[in-house]
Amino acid sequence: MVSQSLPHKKTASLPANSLAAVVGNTPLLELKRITAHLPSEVQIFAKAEWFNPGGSVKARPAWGIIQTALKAAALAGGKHLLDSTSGNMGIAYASLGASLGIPVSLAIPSNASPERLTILRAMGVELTLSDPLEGSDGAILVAQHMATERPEKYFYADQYNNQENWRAHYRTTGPEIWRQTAGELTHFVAGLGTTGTVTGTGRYLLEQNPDIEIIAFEPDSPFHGLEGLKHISSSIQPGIFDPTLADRTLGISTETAHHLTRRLAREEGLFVGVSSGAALEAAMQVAGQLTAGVVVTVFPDAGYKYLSEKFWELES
């Protein structure tokens, strides 16, 4: 069984003491105690994307996306990047641009939390508010709105339907979990919100070995307070949604990601956002049904930009 995580290389094209070339290779971590009542050869793997610039999982397909627009001269001229955000992608963006001098436009949910708020705007960002009821969808009108109107000044990223969103974790993702398991894994669980972390990296595991299972996650409910994912069935479907990839989804509700988040925090000292716990309860469903496999998920982000959110008051 998978023991510990395996080194790896540093991006080679960009230099060392760049903000881009720390983006990715982020550390697999086990889940021991919160998974104790699990068969002795059943382990529980996360990834921890906080460890990327901007804290999230999200760094891996802005740079992907940035990368390819300042090759194709897309931000020439000035142009601001322009998408929708519920925070990390903004967040993830606005680190990178503030590095590379690109400007950023973003159209995120009045409702999205003051630390998220905080953080976009010490940033330089340049913000347009959401109506609150209409979720990540409202927000995603707004940015096509803004981009139909100043083609002229906004170079719209798009992330729920540019393709280097998921080739980002296609060509990241996907391999550093290959080498931390070395090869070893059995089960991989993502959850759904641009779905490019489960496409991309489903895509690539499974050329590596067809015999892994994918599974997806999503809040059980249209209304739901989990930050960063969809109700698929009930939202705008993003474009780079490969449905046929995942081999079954788990649908999670908010309470209990709220719950196994908290005691992520208590019982491995992990300070994560919701959707890591929502990511160890479609993991846990998993490994439950196994007596050995190795089951990889992925914690989006740590818990600071949730600060202000009361479930951390409640008791576990």
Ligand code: PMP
Contents of the next structure:
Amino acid sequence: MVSQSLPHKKTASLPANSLAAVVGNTPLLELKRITAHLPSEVQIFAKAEWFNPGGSVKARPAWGIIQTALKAAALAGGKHLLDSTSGNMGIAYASLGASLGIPVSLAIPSNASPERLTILRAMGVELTLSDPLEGSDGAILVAQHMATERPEKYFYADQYNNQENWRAHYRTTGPEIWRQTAGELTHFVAGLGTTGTVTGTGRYLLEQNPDIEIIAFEPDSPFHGLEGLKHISSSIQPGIFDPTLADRTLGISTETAHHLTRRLAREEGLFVGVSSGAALEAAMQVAGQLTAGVVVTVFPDAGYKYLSEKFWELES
Ligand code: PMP
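Mind giving me the form predicted in complex with this ligand, seeing as the form predicted on its own was just shown?
Full complex below, order starting with the chain above.
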């Protein structure tokens, strides 16, 4: 039998074999075949974030937010952790929450993919569905309303404004990339959702080397199929967003992201989500202008939550 050092301890401490202990420290994969056309001195690497508990990058901010809330006793008395989410953050809260005995309530657009809704229901989350036409902003407004109406029931985690979101990337994603590239990266490319990834990782990397270029990307229009990403200029601005960090912001189309997501599966053996295809397109645009450089991006999740989408079966 596997020995459990502290079987009854229900605190935020980190026994080595707990779910929270395996958040982060994800592999950094070099993309070799899909980049064959680039000069040999130009490399593209991706952080394989689906290795996290709950299967996405969002385990990092979810654990940061939960840990801080536990320390402040903000979840005491059986309070529910409440937030709005398009899916991945909710699944991360649900995984870590279940493992720590914390109930989770989420506001989520009713047109979130059936895979996401099924996973969240399977994990025992209390779901409040918001207007599909209002997207992730509609879910934010519903969560705000619920938090105001029932402050005794909910701790509102508010991932768009919670400083622990970007700090989790500052503490973990940034240092991991710095270490895994032995400080040789020249460009960091990441998508904008809550903006936590770009803000936290970008801040850390620039402190190590101010010459690193930070490139953000977003959907190229307000109506898009890039789950987890936001068209920032037409959305509620996340409070943690720092518009001065990125040197440039690229606009990526849903069709291009689908195309590259298929290519990642077929040419690199990486069955990843649509925002990873978008990340690769952005990284390729950056790498295409270089004669030498180390470009690092983030692949936020795997493809399984997108199985009901139609784009997988296209030829190219
Ligand atoms: N891609 C996916 C699939 C996501 O779920 C998220 C998180 N919303 C992002 C990208 C963007 O990450 P961030 O919230 O840190 O900006």
